[in-house]
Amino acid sequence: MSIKLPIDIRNVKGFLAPHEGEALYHLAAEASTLGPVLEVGSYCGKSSVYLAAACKLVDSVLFAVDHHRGSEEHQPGEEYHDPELYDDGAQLMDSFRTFRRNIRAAELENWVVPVVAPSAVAARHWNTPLGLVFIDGGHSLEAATTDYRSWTRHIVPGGYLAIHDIFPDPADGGQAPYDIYKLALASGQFELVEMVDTLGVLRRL
């Protein structure tokens, strides 16, 4: 790894590949000079550590938006269910405690603003311009489209949109992130900067 993180990222639950995380770190280091960074879908904080560590360089902040009840695939009986994140008392998924523990262990609490709410609710009265929006939330078409429509309008000109889990071939994975990626390009408001594995990086024109 070419960057130094404040925590052993291998110990943080999540689905972000190391080279995708490094790409996010470098992207956030540049974008956070334009405005705060916002991610949709923090889970246990793997991407948050990369993004917030970069924000720390210029004393910017990461808004980490997640209801912390898990996406469809995290629910009991589903492919990515993690029993360690299940709250038996509430009978619900709860990744927020693990998220907070990881951010605290990384000593990044002064650069992370957790927003514990559904994406659409958090965006309802949002007015802060953003340098980077990273979308890695629910993978249903409805959830991904909601994230795209809720947050991309707040990206400043020259700012960035990053989308995770882009699979052009349906045999490789779900299509919702790829669909909003195509939507962004078709809008005429974004241009492709690079693809890093399944991470698409676009710039706001």
Second form
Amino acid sequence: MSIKLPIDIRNVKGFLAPHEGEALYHLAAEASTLGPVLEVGSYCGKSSVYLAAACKLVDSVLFAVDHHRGSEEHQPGEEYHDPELYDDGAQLMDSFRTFRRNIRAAELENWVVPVVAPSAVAARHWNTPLGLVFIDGGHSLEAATTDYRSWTRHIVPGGYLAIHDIFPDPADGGQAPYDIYKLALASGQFELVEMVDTLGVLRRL
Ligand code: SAH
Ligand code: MG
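Pass me the form predicted in complex with S-adenosyl-L-homocysteine (SAH) as well; I've looked at the form predicted alone already.
Full assembly next; the chain just shown is listed first.
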């Protein structure tokens, strides 16, 4: 089923294949009837547009958690550094301006709550049950494990956990997202729904 997004998603910088984005959209359309959606790792808002456009259908909401300072690979000199997202004054990455611009251009401001904070800080006092958690933040084992432990416990029974950048073969990419994916399955609390490219979709039992 093809979907219609409020903006040309190709113009939003990011790290999400069209197939993965469409899968997120359909997932959020279903899951947001169970509770709000939360993503860790928004960057410039590519995944956020897919998720929030689906939330809009049922007037649910997306909590978009990101400190907007970039992951390891976005820092100056690293493989995915983008000088356009660098704040020269602060000498720090800052994807928040671009994120806001994209969410506004998509007219999704009423369905997105930006949470500009480290994931662990945002999670500290979190108490709201969630219909879908999408983990696409830092890719160190520590960051991914923290995201897993912080957020998956808030997923309602029947709700969903989606994890991006799953590479079963270490030759294809870092192993932390795959590690938390295996952690979820081994916990006995989740079952696999589908894999779409590198996106793993699990359901909370
Ligand atoms: N989902 C995005 C890509 C996210 S890239 C897309 O569709 O294009 C990963 C993002 O995670 C970066 O923007 C980075 O700032 C954020 N991030 C990394 N570690 C984080 C942490 N500990 N807390 C909050 N955000 C984090
Ligand atoms: Mg990713």
